[in-house]
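As structure tokens, one chain now follows by itself in the form predicted alone.
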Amino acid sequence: MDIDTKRIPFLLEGKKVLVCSFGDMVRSSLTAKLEEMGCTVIDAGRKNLDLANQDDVFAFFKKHSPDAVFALETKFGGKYASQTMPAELLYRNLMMAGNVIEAAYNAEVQKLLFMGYTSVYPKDAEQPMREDSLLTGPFESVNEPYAVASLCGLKLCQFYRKQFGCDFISVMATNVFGPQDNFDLTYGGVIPSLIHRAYEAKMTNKQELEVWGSGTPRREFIYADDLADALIFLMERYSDSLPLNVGTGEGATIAEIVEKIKDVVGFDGTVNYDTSKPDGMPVKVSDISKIKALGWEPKISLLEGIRKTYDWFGKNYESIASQTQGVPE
């Protein structure tokens, strides 16, 4: 890393901060922490702004003139969505990333952080995945739409920094989960959809829980509050063109995660692994040595995060069950 020490620390206290996000989960955690720091937070979630509409995005930036921007705008729908609607996912994620980064440049934003995902790594990347493995091989086909969009966002930050001198940085986050996640049974992520399945299996006295795949892949998950902490930490203390991994650096098999969820939910039935569904990469864990060297480490364990997420889910089950979440429009 060749950190630009003249640009750090970049203190957020008292600044006007724009949070661009397609989903609610990370935006909610990040907004709460920024407000505690004394920031004026401008919400650019999908209910307030269509991030894929360039004219609207440019006008929004011109109106609010933010000092700093967190660009977290990925539209996500899990493996099923990536297989059934890849063109839509790639198009919208490309448009959102490009619009926000260009608008930040035009509005002379002091600093921007773009969040991509570790899906950007090659399918055969050495484990744990290091930042220098980027672009050393083809993407994993299951997550290719997200990977391509993430890579474009990372590269845009690097090139705006190189050509225009913008203090734009980027990160690659691992799988995120927490309250306000998408708990849809088809389009939700691994942990929220499994929590939903296990809860309904328990409530209807089912004796079997269906899980997609073999259960053997090893994956890494970070709780939303930990991710928000890391993003704020890097916004204030990091300035370089190298995208950094943000995660826990620890993996668990899907089968191990299922057992944790069963214990938390209180479901004691059997598990049926549907091996007709794709597994993806056998192992996918990130190397977080670089961000740890800067002074940040995660605080919330996988089990504690699942408990917190399930607690929120239980309190909000009726509203979740009353609507088909799917992939947000």
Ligand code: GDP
Given for the second form:
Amino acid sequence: MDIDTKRIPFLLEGKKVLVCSFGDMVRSSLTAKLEEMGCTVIDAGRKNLDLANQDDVFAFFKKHSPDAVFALETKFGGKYASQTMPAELLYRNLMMAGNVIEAAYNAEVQKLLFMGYTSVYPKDAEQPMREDSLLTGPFESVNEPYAVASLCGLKLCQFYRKQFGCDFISVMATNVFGPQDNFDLTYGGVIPSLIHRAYEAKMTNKQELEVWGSGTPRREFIYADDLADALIFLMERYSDSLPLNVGTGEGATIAEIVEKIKDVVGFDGTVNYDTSKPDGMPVKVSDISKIKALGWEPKISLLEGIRKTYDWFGKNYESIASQTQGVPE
Ligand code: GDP
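Pass me the form predicted in complex with this ligand as well; I've looked at the form predicted alone already.
Once more the chain from above appears, this time first in line as the rest of the complex follows.
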């Protein structure tokens, strides 16, 4: 790291901050925290702005003229979507990254943070994955649409910094979960999908819970509030071209996570591992020593996060079950 110390701290208090995000989960945590800090937050969520439409994005930036931009969470539909709609995922995510970064440059935004994912690391990266493993080997094929789009966002930030001197930074976030996640049984990530499935199994007295893959993959999960906290921390305190890992640094196997979900939900039937479904990367855990050295660490444990997420899910079950969630448009 070679932090540009003249550019930090970049204090957010009193600033006009644009939050571009396809999903609701991290956006809502981040917005609440920014408002508490005295920022004016402009919501560029998918209901307000089509981030893949260049004219709309440019006009939106011109109209609002933000001081700072968080470019978050692209279109996501988990493993099933990456196999069935890879063209759509890559196209939309590339467009969002390109449009937002170019618009921020044109609008002379003072600072931008782009969030990619740790699925950008090579499938054989040494574990836990360090920042210098980026681009040292091929992607895991199941992750490819997300990985390629993340990589383009990270590179755009580096190149706008290099060519134009923009204070654009980027991060690679680990798997995130929390309230307002996509709880779709097919298109959600493992934690929200399994909370949903376990809850319905309990309510209908089903004795079996279906889990995809072998249960042996090891993953790292960050609770959405912790991620939002890290993004704010880095926006204020980090200015360098190196994309930084954001996570907890701690892994758990899917089987261990399933046990936690069973306990929290109160489902005590058997688990049926469906090995016809893909496992994805065998291990995906990031090394967070760099962000820790800057002074940030996560606060919410995996179990506490699952409890909070289940609590929200239970309160919102009727509306979740009544919508077909799929991959939001
Ligand atoms: P990723 O593999 O890190 O991209 O994240 P996912 O949340 O899609 O999957 C994590 C792991 O959980 C993978 O090994 C999946 O095979 C496994 N898994 C088990 N059951 C499910 C499920 O119902 N949905 C999803 N998405 N993954 C599941």
